[in-house]
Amino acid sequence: MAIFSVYVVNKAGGLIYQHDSYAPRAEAEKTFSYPLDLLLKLHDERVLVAFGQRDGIRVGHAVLAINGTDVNGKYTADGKEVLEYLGNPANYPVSIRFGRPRLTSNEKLMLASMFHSLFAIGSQLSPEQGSSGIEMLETDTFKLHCFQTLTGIKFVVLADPRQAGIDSLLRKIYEIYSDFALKNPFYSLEMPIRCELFDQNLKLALEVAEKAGTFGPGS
């Protein structure tokens, strides 16, 4: 079982916290000699495979790491430009890890705003007044669970479809938010959450949920 991500969205639809707990993506790492037998191109600030498939590497996969150093967009973590580095024969042999492109910060902000709008649409489409809005979306690879507080804050968890105890986890995250964000004198309501104690307790709650699947009776 696995819990993939946690999002906290304010009542205006802004993303104020996001944590990736587990990345269930297929990755392939290979050592290449020069010249590289894959065609790489820059697209949406990512270096993607445009042509050539081998050993689990597919068209559309992104360069995630070079020689063990993570790649962020078109640069490595130590500041090297990916296409320029891979175009230099002196840098070979080179180990490259490929996988599904990771969401950028801007994409996460956009998706949070889109879900906020879908949540509102779901409430308006209800044939009965007082609908709670979207509480769960299900796909073949994950479930999206949402809990909205009375003040309009949304807690969203993406998890394996078989993961149990998510309703209790959502309320546990709300409890952590109340204890370590709202009671923090330096935190401003509706603003991004940057609190070490919130991070630590959230990660602990996710670990407990993945192992036990519940948070007490009735979960």
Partner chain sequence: MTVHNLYLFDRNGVCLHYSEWHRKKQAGIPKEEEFKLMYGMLFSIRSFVSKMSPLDMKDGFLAFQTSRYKLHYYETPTGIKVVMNTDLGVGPIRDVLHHIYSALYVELVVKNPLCPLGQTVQSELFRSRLDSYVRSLSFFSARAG
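Okay, that is the form predicted on its own; can I get the form predicted together with the partner chain now?
This part shows the chain on its own.
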């Protein structure tokens, strides 16, 4: 499995479809006694590690679960504030799971429109005539591939850097979009895609692409 997620962005920069196909687990669970030797802080409605990186717990990781029950942002499952709960010596020893904070749907919307503008700036700053926007963005943990259609819809795929055959996958997704979203009489243009057939066929295409470009970490 080496395709992480798919985004579809309309011509105004709005996110109209998002699918996470595989999220690698980068989590660490540990039992702590009082006092907690990590510094936690509140950021964007989440409790993040600010200092005290160790044993797979990194600065920037969020508190995901306490004693095996998932937390809900900055609140525990029964509605108490996480920081308050962890500040009380009576609750120790406590087992806390840390991991990379997962993106909320709001953040996904924001990142999609952010990419929309980066795409435009990328073509403006081009040293060559007639350049498109960002087609491929490379980091050490993933590669982002983007395909913009003539009508301005952007298909974005996040995949493992070693995954091959993403270009044909992007064309395939465009085909699926034309067949199962555009030809659906109940779908209105530029609006979020809620079509069952689109979902099914997209998942199928992702599976096929993952098997075809077989350099993923899981294979």
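Here the rigid core means the biggest group of C-alpha atoms that line up within 1.5 Å when the two forms are laid on top of each other. Positions refer to the first chain, counted from 1. Predicted model, so just to flag it, every value in this text is computed and none were measured.
Review point. Taking the rigid core as reference, does Pro35 move its C-alpha 2 Å or further between the two forms?
Key: Yes: Pro35 shifts by at least 2 Å between the two forms.
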